Each structure stands twice: as C-alpha cells, then as structure tokens.
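One chain is shown next in structure tokens, namely the form predicted on its own.
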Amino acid sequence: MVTILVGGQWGDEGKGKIVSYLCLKDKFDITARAGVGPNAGHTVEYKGKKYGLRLVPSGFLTEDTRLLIGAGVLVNPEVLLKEISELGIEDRFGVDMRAGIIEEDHIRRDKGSSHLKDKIGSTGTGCGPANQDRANRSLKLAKDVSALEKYITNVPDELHKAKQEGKKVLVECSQGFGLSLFYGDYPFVTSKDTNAAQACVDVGVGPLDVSDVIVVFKSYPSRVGEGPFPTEMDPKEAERLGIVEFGTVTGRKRRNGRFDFELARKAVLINSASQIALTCIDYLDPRNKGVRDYELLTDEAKAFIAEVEDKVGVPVTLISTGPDLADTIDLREEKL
C-alpha cells in the first residue's frame, strides 16, 4: 500500500508535522522523500522540541520507519549528512543512487542570477540550475559521491519488495501544487512539477501502486517569495490574526491569505485526491488551538470545516490544531 502526502497550496502547509503523524499513528514501514530537494523544508514539533528538514523524510521519529530519498530528488551531500547525522538514522536511511548532486557551482549560479533571485524569489539552494544540468545530463548523481556510499541504495527495489511483503509506504511530497512548474503561476515556480504524479516518478511507483493521496491545505495560505496570491491579506491584518510565520529554509516572512476554494479545487482534481488534511485551524480562532476532540471545536471552525468538503469535494479526514504531533484530529475512521 502506497500512500502519497501533496501540499495543495505554495507549500507551508504543515506536510512535515502530517507525515510524522501518520507515521507514528500507522506505523509505515517506509517513508520516501519525493520533490524538488533542499529549497523545500519541513517542520516537525513533538514533545516540546522542534525539527527542521530539508531532505530528509519527516517520519523519522518512527523508529522502525525506513527513511529514503528518491531517485527524482535533488540532494546537497552536506545538508543531508548533517541532518542524518544530528537525527542518529544511519542504520535506516538510504539514497537512491540516481539522485542528482547539487554542488557549490549550482548554488552560486543560482543566487548570482537576477533573474531567478530578484524575479522569481528563488531560494539559493541551487536546485534550478541542478535541474537545468540534470536535463543537459551533465549532473552528477549519488552513486558518484564518495561520501554517500554507505547510504546508495535502489529506492524502486526496496518499494516494490515492500509491496510484495504487504508493507506500508508514505511518499512525502514537498513545496506544493501552486509552485509546479506546469500547474502554478509561470514563471513564478519552482524547477519541476510537485504533484502526486511526478512523485511516483521520483521515488519509482506507478500509480497503479497508489491506494490513496493526501492533499494538505493551510487554513489561511501563506506563500514565500514572489508570485501571484489571489487572496493575499495586508500584512497588518495578518499580524492581527496571530499569523506572523517565516521560512524553514530561507527564514524569509511569508505572505498569508484568505482560504484560496479555487485552487483547492485544482490541487484536488490534479492530484486525484482522496482525502484533505486541513491545518492551522487555530488560526481561525485561539480557542481551537490544542484541541483534540472535533466536537470542541469552535462552531466557526466546524462551518469552515464543512464548506471546504463542500466546496472541494473531498472528506476532510486530518484537522492539525497546533505544532505538536498531539495537536490533531483524525476522522479517518468516521469518513473513509
């Protein structure tokens, strides 16, 4: 069983605390890092204490979970040893041998471009001029890293044993529908597309392989960097709200919006999806923050609840009410 996680906005929606969720919850027995690579970062809070990742997969606080990067993803050598090294996973993580290199070159090409810092508001990381290298072949790839040996494995291989042996498996997406670089606001994306489809492809399923997709929408979207924002909000009534957030990667402030139906719509029709996790509903009022029963939400919260299946047309199954992993209401047993 396959289980794919896609942000349906422009990422920030809260997909690293629902993959650790899930995979405490259910207890996958892999979780697979799909997407673009180190500009995109997760955030985990459990127990007091926060996590910030950029490439590795966000269920590593499940202690038998196998943790992998997929062929499709980009990998900064430095960025990734840092983060295996401070989460203890040496024993259970592994890089797909095709995954693509960024080097010093690719980082320095990318923030000495005008037109990708200034124009597009890309990150620096350097996964556009990576990808721009990867379609000339002229990347280098995981297997070519001395450093990553120990870690080279065959991500499809594993996968599809794993199918074979009645495991389960979450591929975790990262950025989100908004920023593909088919389906969002040209030019203002990011170098590949982000969706449930390209996602089987980076980490080497076919979609006959996928039993469902969960599409994660932010209560009031935010978006860092340029690019259209439809329901964007002043600043100052963001800061009203209670929302002031910044970038795990870049630190920059983001910009926040109203609920945005009409891009929902798009991400869940793109991503064929079969269930929306909805975050941040505290936002919507404080006194929804923490809570872990629905029916002591807010009668706010609840209508809002309802007009997003409405709206969308999908069963709203994982409600995130604060950071911590405990902060969540699953409904999964009630809608599907």
Contents of the next structure:
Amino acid sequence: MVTILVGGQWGDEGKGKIVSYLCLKDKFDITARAGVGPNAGHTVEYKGKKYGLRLVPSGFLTEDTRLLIGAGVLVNPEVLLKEISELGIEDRFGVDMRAGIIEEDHIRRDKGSSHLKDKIGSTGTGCGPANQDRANRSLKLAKDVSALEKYITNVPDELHKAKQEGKKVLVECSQGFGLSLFYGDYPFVTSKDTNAAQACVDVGVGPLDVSDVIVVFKSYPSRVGEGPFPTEMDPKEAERLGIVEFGTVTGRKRRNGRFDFELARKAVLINSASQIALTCIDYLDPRNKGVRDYELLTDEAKAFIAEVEDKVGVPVTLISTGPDLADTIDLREEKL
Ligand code: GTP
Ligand code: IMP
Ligand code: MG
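Can I have the other form now, the form predicted in complex with ligand IMP, not the form predicted on its own?
In what comes next, the whole complex appears, and the chain from above leads the way.
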C-alpha cells in the first residue's frame, strides 16, 4: 500500500510535519523521499526539539521506519551525510544508485546565474543546473560516489518487495503544485514537476500501486522567490496577522497570501488527491493554536474547513493547529 503526500501550493505547506505525524501514528514501514532535491527544507517539531531536513525523509522519528531517497531526487552528498550522522539513522537509510549528484560547480552556476538567482529567485542549491546536466546526460550518479557506497540501494526493488509483503509505504514529495515545471507559472517554477505522478516516477512505483494521495494546503499560503501570487497580501497585513515565516534553506522571508480556491482545485485534479491536510489553522485565529479536538476550533475555522471541502471537493482529513506533531486533529476515521 503506497500513500503519496504532495504540496498543493508553492511549497512550505508543512509537509514535513504531516509526514512525521503520519509515520508516528500509522507506523509506516518505509518513507521514501521524492521531489527535486536539497532546495527543500522540511521542518519537524516534536517534544520540544526542532529538526530542519533537506534530504532525509521526514519519517525519521519512528525508529524502525526505513528511510529511502528515490532515483529522481538530486543529492548533495555533503548535506546528506551530515543529516544522516546528526539523526543517527545510518542503519536504516538507503539512496537509490541512480539518484543524481549535485557538485560545487552546480551551486556556482545556480548562484552565479542572474537568470536563475535573480529573475526566478532560485534557492541557489544547484538543483536547476544539476537537472540541466541530467537532461544533457552528463550528471554523476550516486553509485559513483564512494562516500555513499554503504547506503546505495535499489529503491523500486525495495518498494515492490514491501508491497508484496503487505507493508506500508509513504512517499514524501517536496515543493508544491504551483512550482511544477509544467503546471506552475513558467518560468517562475522549479526545475522538475512536483506532482504525485512525478513522485511515483521519482521512487519507481506505478500509478496503480498508489492507494491514497494526500495534498497539503496551508490556510494562508506562502511563496519564496519570484513569480505570480494572485492572492498575495500586503506584508504589513501578514505582520498584523502574525504569520510571517522565513525559509528553512535560504532564510529568505516568505511572501504570504490568502487561500486560493482555484489553485487548490487544480492541484487536487492534477494530483488526483483523495484527502486534504490543512495546516496552519492557527493562522486564522490564535485561539485555534494547539487545539486537538475539532469541536474546540473556532466557528470561523470550522466554516473555513467546510468551505475548502465544498469548493475543492475532497475531504479535509487532517488539520494542523501548530508546528508540533501533537498539534494535529485527525479526522480520517470519521471522514473516510
Ligand atoms: P518544502 O519541502 O520546503 O516545501 O517544506 P514543507 O512543506 O515541509 O514546510 P516547511 O517545514 O518548510 O514550512 C512549514 C512551516 O510551518 C514550518 O516552520 C513548520 O514548523 C510550520 N508549521 C507546520 N504546520 C503548522 C501549523 O499548523 N501551524 C503553525 N503555526 N506552523 C506550522
Ligand atoms: P530552485 O528549485 O532552487 O531552482 O528554485 C526555483 C523556485 O522554486 C524559486 O522560486 C524557489 O524559491 C522555489 N523553491 C524551490 N524549492 C522550494 C521549497 O522547498 N520551498 C519553497 N520554494 C521552493
Ligand atoms: Mg520548506
């Protein structure tokens, strides 16, 4: 059984939090990372500790979950090895032999290009130039990096074996629908598609292996970097609402906006999403912060959740009321 989790806006919807919540709650046997690469920054907060992850899947808190990175994901070995050792996950981590490798030259080209860095507002992590080299068939792969040797694996083989054994697999994507190379506002997008079908390809499963697609939406979406943001609000309004955030990878201030129902509908269609996880409900009203019982949410929050379900047409099964994993309302038993 494979569940895919994707972002429905411009990234930073809180995928890291939802993935780690699901892993702890549902005891997934494997979490496999899809998505572009170390341009992502997932935040996980649990029992007073805060983790910022760029490559290791966010399911690391569950001690017996195997953690994999798929062939479609770009890897910066330095960033990856640091995360593995900081988290102490050496014995349960694997990276597909075909994952692409980011080298110093890619980072130099990303940061040194006024088109990428200034016009697009890239993260400067080398992902765009590495994907150029992948398309040019001149990119180094993980199997050629001796420092990664002990972690090299065949992710599709592992996932298909897990499926035969009836195990549970969670595929964690990065970025979001609005940053898709094909469906976002080109050229203000990342260097690859960011949707569920791409996540399948990234880790090597087929569409019929997938039983659930969870799309994560933030109640007030954010965007970093350049590009259109139809529902963007004045930064002063964001400050007044107390919803200003800074990027995990680049430290840049995130732009904020109001929920865009039209974008959400498109994201649900293209991802064939079966469930919605709605994060940052506390941004609507601080009284919702840390609430763990649906009945205790404000009437405004309940009305907003109902409006999302009504306009987008998919049940909101998970509601996040704060960054900590415990600040989650799980309605899956009632709604599915
Ligand atoms: P990318 O993979 O980079 O797209 O990131 P992401 O989707 O994993 O999100 P990221 O962790 O970068 O940003 C989400 C931010 O919101 C983090 O700082 C989280 O700790 C925080 N967060 C997640 N859920 C909630 C919530 O319900 N309320 C509040 N206040 N913060 C939340
Ligand atoms: P790149 O992926 O570094 O080339 O950046 C291209 C665009 O995608 C820029 O607008 C970045 O800010 C944005 N982007 C890439 N990864 C993320 C992410 O994980 N969260 C939010 N924005 C991202
Ligand atoms: Mg992020």
